[in-house]
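Consider the single chain below, provided in structure tokens and representing the form predicted on its own.
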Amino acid sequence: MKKNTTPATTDTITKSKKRTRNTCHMKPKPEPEAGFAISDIEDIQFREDSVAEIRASLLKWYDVNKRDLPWRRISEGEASDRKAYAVWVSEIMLQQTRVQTVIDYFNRWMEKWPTVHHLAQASIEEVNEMWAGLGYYRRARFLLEGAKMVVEEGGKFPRSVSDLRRVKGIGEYTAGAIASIAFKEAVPVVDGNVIRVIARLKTISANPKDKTTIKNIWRLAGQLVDSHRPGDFNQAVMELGATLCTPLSPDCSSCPVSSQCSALLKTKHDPSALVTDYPTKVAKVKQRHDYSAVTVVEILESEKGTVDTSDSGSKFLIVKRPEEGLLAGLWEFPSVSLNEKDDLVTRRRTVDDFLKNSFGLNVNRSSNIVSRDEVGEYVHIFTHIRLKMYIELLVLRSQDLHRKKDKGSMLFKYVDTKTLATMGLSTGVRKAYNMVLKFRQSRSSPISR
């Protein structure tokens, strides 16, 4: 879908560039009621007296109201590199993930790998195992690759934004967070919370997803950042957006910078105006609907032809995903893409062809199959993908297994139940396996056909 870069300017009075520049140096007066269109953002800035007041008010509020989070307990006085490492891990985990979810993951991570040197010695399998359930696994791989890079180049964290940007997986936002919080570099950070706060402070009605808009929000955030306490100030703005200046229910009566908020001022002059009108709502990208058949293949090591949930002799076939793309490098059960209207017969035929061509598993002969059951369906939601999975359990006899060599970039292996339980599997794969276990329990212990 083509990205909409048209600024939302409906019901917005566009200010002239000349007037905007002149008023920046005039005596303080109420902010204009109108919003700024995309062409005007380059011409606006915070007045010096407003900047001083916003800094003081936000820092005072933050000192009293900041949440007690584990990555904030490491003071700058302990070790700046340890602080930088904690900030880095926390910020990567917090991307697309709620704070309450991250806390436990962060604590476990830091206990296992307390420094960047410890992390650099880990394997991708260990990292994925620790990350399992957080989603967006590419973040975990970048953490590991970045740690190896830091250690290989001397083991000291880069101090500036420009140097931090050279580390694998560290972008503009993360570099700003590390540099300002750990090393006190007076640089801004801009995330969704910061965009929302600044858009309301300055009634910016331009599309918040537009690259030019974001660039100018960074500029405005740079005007605000406090040179003496840049890390605390950046966290204060993000904290404000996360706790008070929320998308749908802002608590303006408790906001420390409400007197500076143009959006709030506008609501006092225009009964139809709402603070939540800013930033402009952007239509969400339409979710793609995908379908797949997931086959949990279990190979019996015994010749009895039966298996139960406690049998440690059986093995499961798992496949490693490509190193690029969705869920890169993770292990999963064999799966094939489907069309929306594929019925059971078509799904099984597709699965059978895939198993035979990829792994030398011939399931067309009935003597190979101990059991084959439809377990159920599960819908897994990614950011822009709605994946519907048809899950089945296929139990085969070991003596009929003819393992082929790895084909192309496809890697596969057989693991027992204990190993499977400890692997870093994605939420969707773990759900499929749990559905199989639940199905077995409902079928009363042994499965025999």
Second form
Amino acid sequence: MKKNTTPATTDTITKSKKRTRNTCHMKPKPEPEAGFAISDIEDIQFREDSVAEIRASLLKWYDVNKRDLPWRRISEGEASDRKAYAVWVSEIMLQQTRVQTVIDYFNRWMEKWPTVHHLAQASIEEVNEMWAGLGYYRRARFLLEGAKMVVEEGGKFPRSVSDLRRVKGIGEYTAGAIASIAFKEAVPVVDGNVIRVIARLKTISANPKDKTTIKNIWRLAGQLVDSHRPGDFNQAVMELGATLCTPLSPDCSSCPVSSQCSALLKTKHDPSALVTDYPTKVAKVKQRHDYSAVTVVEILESEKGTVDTSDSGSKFLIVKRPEEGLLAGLWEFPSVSLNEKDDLVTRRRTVDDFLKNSFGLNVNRSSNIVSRDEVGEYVHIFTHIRLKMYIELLVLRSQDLHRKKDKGSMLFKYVDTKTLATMGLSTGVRKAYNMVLKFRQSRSSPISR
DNA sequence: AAATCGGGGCC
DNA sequence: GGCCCAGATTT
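Which structure goes with the form predicted together with the DNA, now that we have seen the form predicted on its own?
Okay, now the whole complex, with that chain kicking things off.
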């Protein structure tokens, strides 16, 4: 048998006809050596018997091993729209986010807004409060927009992939998930788990971020999906990827489809091969380094003007971020971006200009200043940014302070600690605030430490 | 096709 | 410190 030197690709079919597309973009490929062919991803497919085996084994495994997750508890019994809403909320929360992280957020969300009609009545401030800490806040905004859209169009939930795709924030994956899980449409889904599982099943070495690769993974997932139980099958593949076929340490000995896995087979012929070689690694883009001065401005409202260490009588200045870009529309403490080498004097001068120009706070007159202290530094890591924050607490007396009413381009307000405790702050801002609270605490009662 | 958009848990 | 997670949108 000629192909026995390429066990990893025994399922692939060497295509004889030329492809009509892409050919002109490709460098002429040398004719493969006899007995060894790197298969083109377009040529990869599952055999019929393999499809049947994978469906049966995976569904059987899933029925026994599926995790008890809150969004799986809502049956489509009386109202399939309620099921669809639950799936929708869960799928949006699950984008780029682990199941364990989502569970509590999901339960709180469903308690506050049990149906799409409840959600449609919510404000963006409430939504941000419920979402705070989950990240990718655009998802929450789209969810609210989508709920309003659904209700305005009669409250009937979109049922097909094509209808679902028109809702803001619902892409190919989420449309497929809702349609298959809530409405039994026989469509596949492709997320990070599915890419990993299929890349291993078929030893796909193409760049998993490449559009052509993704397109072909969709094609292969479409071959696999079980038309009788599409929702369960899709969840089964993802469950497998999340629990057994994991990125770094797959548990192949427990895998229900190990007999169908080319990557595992390859390791038995090639001692240097690993299942974790698939999908292939992709170089990451480098992080940007940002620097900012975060100033927590506390206004003492008490008549005495003394350093009041209790919370009563204090207001804190918060500012609304622009509606586009990073952390869009979220509230934060006044912040200015810095250059890497800016020293304390420069930082404070920049802050003072900002406070004066944007909020009418003149902090140059020392008569207004009760205290001004460096609280500390904190490095907050985003996926693409490393943000170093210089945090300070600036306490000002209320008298003689001509504060602006917010009328300019910058939206701002003064709130108390009680409001700050519950409102939707991003994690980095929340961290800075907690540092300030701790600093105030230690200053007011040094003995208690 | 590449960049943007959060945060956290695990190694 | 790196990895990557039940991705979508914009440019």
